[in-house]
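Here you get one chain, nothing else, as C-alpha cells; it is the form predicted on its own.
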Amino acid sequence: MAVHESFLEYRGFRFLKAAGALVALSILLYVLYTPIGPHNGGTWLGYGLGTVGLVLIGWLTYLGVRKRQYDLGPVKLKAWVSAHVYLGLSLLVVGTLHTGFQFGWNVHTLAYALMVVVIASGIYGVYAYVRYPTLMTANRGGQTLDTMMRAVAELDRQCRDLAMGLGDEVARVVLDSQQNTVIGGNAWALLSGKVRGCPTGRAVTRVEELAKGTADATADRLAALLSLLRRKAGLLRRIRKDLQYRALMEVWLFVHVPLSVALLAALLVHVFAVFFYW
C-alpha cells in the first residue's frame, strides 16, 4: 500500500536537507571570515552570499509561477513546492548574513525588510495549506459544499410549505429567512466565518419562542418548521466555516504575489546602488 507522502517530507526531506547544507555552509564562513572591520555586504563574503540571495530570489519568484501551471503532474509539483518552501526559509539566514547585521534607513534594508516580510507570509502560507483541508474535510462530513448548498435550496422549499397556515408572522420570518440570508459577504464576513444578525438564526429564536405558547396540531407544525430551520442554521454554519477555511488559505496570497514583486524592484534598485556608488 502506498504512504502518502505530503510536499514537506518530499523524497525523505530532500529539500529541507540541501537547504539545512545550505544555511550551515553560510554560518561557518560567517564565522571563520574575519574581515577588515564590521561585517558587511561590501566584504567578498557578502557579496558572495548577495549573490546567492539574489540567485535564490529569481529562482524562487520562477518557481512560484511554475508550480501554478497545471502541466507539471502531481509528483513533480510536490517536489516545486517542496523546493520552494525550504529554500525560501534558508533565505532568511542567507540574506540576514549578507547584511552584516549592518541596518539603516535606505534601499538596502528596505529590500531585506521586504524579504522578511515575503517569507513569513510564505511561511503562513505553509501552515495554511497543511492545517485547513484536514479541517475542511471534517468539517464537510463527506459532503461537498455544492451538496450542502442544495441542502440549504431543499431545506427552504420545506419551510415555506410548512409556514403556510401558520400565520403571518410565521410566513415572514421564514420568507426572511429565504430571501435575506448571505453566505459569504465582505472580507470580514469570510475571515471569520460569522454573520451578525442571521435571518434564519432570527427565525430559529422567533419560532421557538411561538412553539412555547402553542398548543394541539398547530405546535407540531412549528416543531417541525423548527427542526428544519435548525437544520438549515446547521448547515449554514458548515457553509460558512467552508469559505472561512478557504478564505484563510488564500488570504496571505494577497500579501506574498505583491511583496514578492515589490522585493524584486527592491533588490534591482539596491543591487544598482551597490555597483554604481560603491
Second form
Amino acid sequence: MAVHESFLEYRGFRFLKAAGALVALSILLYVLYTPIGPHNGGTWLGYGLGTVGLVLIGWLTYLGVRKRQYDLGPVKLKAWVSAHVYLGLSLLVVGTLHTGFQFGWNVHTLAYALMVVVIASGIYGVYAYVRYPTLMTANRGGQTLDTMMRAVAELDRQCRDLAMGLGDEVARVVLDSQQNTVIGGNAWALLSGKVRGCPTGRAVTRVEELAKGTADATADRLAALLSLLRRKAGLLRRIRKDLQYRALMEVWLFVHVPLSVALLAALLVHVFAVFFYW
Amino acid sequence: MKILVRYVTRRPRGNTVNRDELVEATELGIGRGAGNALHLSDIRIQYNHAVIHPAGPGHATIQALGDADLAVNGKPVRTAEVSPGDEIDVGPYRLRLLEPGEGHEVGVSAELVAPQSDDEERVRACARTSFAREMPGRRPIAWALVSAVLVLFLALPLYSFLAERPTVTSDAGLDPARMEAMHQRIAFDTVWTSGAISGPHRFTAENCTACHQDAFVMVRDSSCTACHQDIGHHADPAVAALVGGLAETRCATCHKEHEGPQAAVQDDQRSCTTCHANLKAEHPKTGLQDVWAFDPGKHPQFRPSVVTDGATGKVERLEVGGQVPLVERSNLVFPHSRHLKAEGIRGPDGTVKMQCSDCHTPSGGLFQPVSMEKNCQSCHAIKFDPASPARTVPHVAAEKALEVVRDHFNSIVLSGNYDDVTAPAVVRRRPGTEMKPEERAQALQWAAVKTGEAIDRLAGKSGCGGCHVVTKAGEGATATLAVAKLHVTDRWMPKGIFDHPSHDTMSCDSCHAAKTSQVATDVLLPGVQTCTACHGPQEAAAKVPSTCVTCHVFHQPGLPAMRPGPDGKTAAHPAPALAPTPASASR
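What about the form predicted in complex with the partner chain, after the form predicted on its own?
Okay, now the whole complex, with that chain kicking things off.
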C-alpha cells in the first residue's frame, strides 16, 4: 500500500471499480429491458433498481455514521470513506434509471431531488477535502491560526507603543484598528472571507496619507507604524482566508447531513405511498 | 502656585503605591504628551487632553481640550468646578482633587482604573472563528426537514385518504356535477401521484380514492367497471374462467394509468402474446392459432369466415391459400372481371369504364352494402317484354315480380292497341272496342304464351338469372321462379379491424384481385403476406410498426360485459357457465 494513498485511491480504486460495475450493469439492463409501456419505477427493473437504490442509501447513511467513529483506525476509516464516495456517486445513475426519467411535482420526485442534492453536496465535499487542505497549508505559511492571532496581538501592542508619541489622529486610527478589527464573524463573513471597511485597512490608508505630508523625525516613526499596520493587515488577510477554507470545508455538511436525513424520510414516504396507492 | 501631582498605582493585592511630584505652575496640563505636568501615558488619552485651573485652596476648575472625553462624578462635562471628593474620569484614569496640605494648595491624584486588557486575550475574545457555531445545528435542521416531509407528504395525504372515502362505487355512472365536485376538492394525497393521469380520467385526478379504494390493495377491476359497465369481455366468460392467464389479468395489466395525458391503453404486442404465443400448448382444445408478432411466420394466415353451403348458409373459417379451396357459396352470380374491363363495358348511354368506387361506397372503415337499386339497376333494368322496353319488374320477391308480368299482358288483352304485327288482331284492336267471346279466348291464349316467354326470359341470364341462382318450376304462364337466398358476407374477418380510408394511397387491386375474378365464388381477400409486405411487428424499423390492437380489439363487442365478482376481480367472473354470478344474472 502506498504511503500517501488517499481515500479516492484506496486499494487500487477498489470501490470505484465496484461502483463502476454497478453503474454499467444498471445501464446495460436498462437498455436491454423493454418494459410494456414506458420505463418507470413500477416495472420489474424499476422495482429492482429501486430496491438496490434503497439499500444503498440506507447503507451509505450508515457509513456516514460509521466513518465518523474515528476509533476505527485510519485504514478502516479510509475504506469507509472510499466506499461512501464511490457508491454514493453510483447512486446517481441507479436512482435516475429507477425513475425512468419520469419526474413530477410529487413525493417521488422529492425523494429523487433530495438524493441529487445530497450527492451534489457530497461531490463538493470530496472536492473540498481534496483541494482546500493544500491551499490552507500554503496560506498559513507554517503558522497556525493560534500563532497568527498571537502575532496580531503583538502587532497591536507595538502599534500602540509607536502611536503614543504621535498625534491624536494617529492614536485614534491605531486604537480603532486595535479595538474594532473583527476576526471571523457570522457564517457569511466566514464563508466570504471578506470584511467590509476593516479598521486596520482604514488605518493603513490614513497613516499612509499622514506620512506623505510629514518630513521631520515624525516621518520615521510614521513609516515604522505603517510597516506594522501593513503586517497586521497581511496577517488578517491570511487569517480570514484560513477561516474561509475551514468554513468551505464545513458548509457542505450542513446540506449533506440534514438532507440525508430528510431523504431517508422522503424515501420511506415514497415507498409507503407506492404501495399504499398500489 | 504649588500643585501636588500624585500617581497612584494599585498593586494586585489591593494596596496602593503613590509617587508624588510637586509642580510650581498656574495651571496643570493633563495629557499623553511629555509637556503635560500630569502626564498620563496611555494611547486612550489625547496628547493634550484637559487642563486644571486652581481656584484657591482645595478648589479648581477642570476643562476638557478639543474633543477629549471628560466626566465628573459620572457626568460628561466640558468644564466643571471640582473640589476634593469629586471623581474625575479622564479616559481610563480616575482623578481626584486632594485636600490642601503642607507645601501645596491644590493636589491631584491619578489612578489608572481601566488598564489595557491583555492584547492576546482581547484578540481571541472578539474573534468568531467557528463556522459550526455560527450556523444553526445540523440536527435541528434535519429534524425540521424530516418533520416537514412527514407532515406534508405523509400525515396530510393520509388525512385526505381517511376523510374522502371512495366516491365512485355505485354503477350509477357519473354526472357532471359530481365530476366537477371531485375536481374541486383539495386533495393532499395527490402528492403521492406517480405521474399525470390520462386525459379521459383527468377529472378524477384530484380524487385518488376513486380508483385506489383500499390501502395497500392494487386497484380493483370493480373501480373500473363502476363507470365502464358495458365493456365487453375478451372471451366467452365460461371459457375465460378456464384460461388461467386471462382469469388473473387485471384491467390495470393493460390499462396503465399515471403514464401521461395519452389514453391509458396499452398497445404493446407482448400484452397479448403473453397468452396468445403459446395458447395451443396451454389449451389444446382452442380453435385459435398461436401468434407471436405481425411478421411472416409469426402471425397465422388469414382465415375468413365464408359461406360454404349456399343452401343452408353455413359459415366456416377457411384459410387463404389453404388446402380447402377458398370458395364462398353466396348464391350470387357476379363476374367482377367483366365489369372492370379496361376497355369498358356497354352501358345504357354508351361505353362505361367502371371503377370500384362506382359500386363500393366508403362507410366508416368499411363500405355500404351494394344494392340492386343503387348500384345495378341503372344498367341492369329487368325487362321482360321486348315490345314494351320501358316496362321492368321491380327487384322484389319472384312471385310478386311474376304478378307484374301477368298483369302486364292481361292488361294489354283488356286494352288492346298492342303495337306488334305478330300479335293477333284482337290484341291490336282499336282501344274501347268490345271483344267477342272467341276473340277473348284468343287474346288470353296469346297473353299466356307471352307470359310464359317472359318468365323464361326472367329465369335466364338477361333476367334474374343474371345475378341469382334461379330455379323454374312448371311451364308457361303458370310457371314459378325460385331465387336462391343470397348470403353476401358483410365482413369476412369480423375479428379484425381494417380501416380502408387510411390505405387510400394504395389502389384497390393492390390487395383485391377483382379485375381477374370471373366468378362470385371468389373471396377477394389478400393473404397476410400482402399486409406484412408493408406492416411489421411493433419493433419494426423498415416497415409500419403494427401491434395486435392495430387490427384487433381486446374487448369483444358481441360478448357479455366484464363484471367484477365480489372480490373486485373481473376476468375470473362470471365463473363456470353453470353457476352464473349475481352480477351476470342481474344483467
